[in-house]
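As structure tokens, one chain now follows by itself in the form predicted alone.
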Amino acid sequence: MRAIEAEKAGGPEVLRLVDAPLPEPGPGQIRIRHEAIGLNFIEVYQRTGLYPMTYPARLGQEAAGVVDAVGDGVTRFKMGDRAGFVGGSSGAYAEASIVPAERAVHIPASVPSETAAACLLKGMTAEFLVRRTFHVKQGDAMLVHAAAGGVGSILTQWGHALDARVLGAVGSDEKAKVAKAQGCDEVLIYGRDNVPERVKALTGGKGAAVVYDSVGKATFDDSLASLAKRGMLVSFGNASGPAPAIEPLRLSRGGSLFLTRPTLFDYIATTEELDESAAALFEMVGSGKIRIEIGQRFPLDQVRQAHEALEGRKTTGSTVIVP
């Protein structure tokens, strides 16, 4: 089968197309023949070495397709089932993956494979961020950085569905239109708006109850300054570089603030948590409350170009790779 490897840590040029043996599932495993593969910023971190791996490394966090081989002892899936996964040891940038059956999810008939691949990691991330890390409720002011991006666009829609006051921050007028169409009540533009001042002005001087920050270094200080008393900064990405270290007293001076750096895999650690998160996501997608916008599609042999577009902030919504 065809697969993509990062031969070493570095830029997009380290990604190469290779021929690899088609793997066979062992006990408790299934093989999923991919119909679509999701592209996520975590793979940029892995490729660059920010999240170190053993190289050459197979990248890719999520994919969706059809089960075409089942290992001994598997009762959760059968041949022909539609399935998807987040994580996995073999890397999703390939034509197929071996996945432990308890770490795969069933894809309902109402959700196309491209949609599932585009939203599993991003959508389940949004799910735990708005429902479990900080329980967003009606009337809460939430600031979403990179609101036109993959996770940001889902966070925005989920917050809107919960009747929160959704403030989005983006990098251009074009992305502002996207964020507004997704349900942002107000949109701020980096480099033009003073984000903390605008957030305070839009919330009657209070600030945001929660800030979702996937950008990291470039926005961290503004995120803290945008919070209301006892507000929570959820730092969950490093698109501009890792967020800086801070003294705990800074949280106190800012108004008894909370700071967390969560990761999806701690919130879907068990099969039950995985199924519940996926079910909540698919319910929102199936009901039409969340639309998964696929802004870009790349064939497998153009993963390098996909990474270049993602790092260059030239993407909107979700991006899928088609094997």
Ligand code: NDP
The other form holds:
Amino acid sequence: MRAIEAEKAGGPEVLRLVDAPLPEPGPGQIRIRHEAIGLNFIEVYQRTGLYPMTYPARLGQEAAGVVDAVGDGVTRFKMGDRAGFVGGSSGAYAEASIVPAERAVHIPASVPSETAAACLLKGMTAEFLVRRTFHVKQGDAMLVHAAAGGVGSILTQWGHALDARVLGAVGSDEKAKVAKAQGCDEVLIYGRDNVPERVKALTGGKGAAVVYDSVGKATFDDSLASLAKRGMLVSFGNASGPAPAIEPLRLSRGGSLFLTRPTLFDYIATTEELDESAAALFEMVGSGKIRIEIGQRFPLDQVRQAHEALEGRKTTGSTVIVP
Ligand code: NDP
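Form predicted alone done; form predicted in complex with the named molecule now:
The complete assembly is shown below, putting the previous chain first.
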């Protein structure tokens, strides 16, 4: 089968197409024939070495397709079922992968595999961020960074569905249109708007109850300064580089603030949590409260171009790789 490897840590040029044997599932595992593969920023960190791997490394965290081989002892899936996964596989940038059955989820009939691959990782991230890291309630002002991106698009729509007041921050006027269409009440543009000042002005001087910051280094200080008293900064990504170290006293001076740095895999650590998170997401997608926009598609042998687009801030919504 065809698969993509990073031969070493580095730029997009380290990604290469390889011919690999079709893997066979061991006990408790299933093989999924991919119909679509999701592209996620975490794979950029794994490729650059920010999140170190043993190289050469198979990359890819998320895919959806059809179960075409089942290992001994598996009762959760049978041949022909549609399944998706996030993490824990033999590498999603491939035509098929092996996953422990306990770490795969069933995809409902109403959700096409391409949609599942475009939303499982990003959408379960949005689920835990708005429901479990900070419990978003009606009327809460929430600031979403990179609001037209993959996670940002879903987070925005989820916040809107909860009747929060969603303030989005984006890098361009075109992305501002995307963010508005997804339910942002107000959109701020990096480099043009003073983010904390605008957030304060838009919230009657109070600031945001929660800031979801996936950009990291470039936005961290503005995010802290945009919070209301006892607000929470959820720093969950490093698209511009890792957020800096801070002294706890800064949280006190900022108004008794909370700071957390969560990661999806700690919120779907058990199979029960995984199933519940996926069910909540599929309910939002199936009911039409959240639309999954696939902004761009790339064939498997063009993963390099997909990485260049994602890192180059040229994508909107989700990006799918077609095996
Ligand atoms: P996105 O589609 O959001 O792409 C990243 C976006 O970040 C860009 O489009 C860009 O939007 C913005 N950005 C701002 N500054 C930079 C920069 N210097 N370089 C690159 N991009 C920049 O990606 P994903 O949806 O895949 O992921 C979003 C974020 O969420 C990532 O940081 C990822 O690591 C994080 N994440 C964290 C998880 C967790 O469990 N903690 C799980 C899943 C994702 P613009 O042009 O509008 O500024």
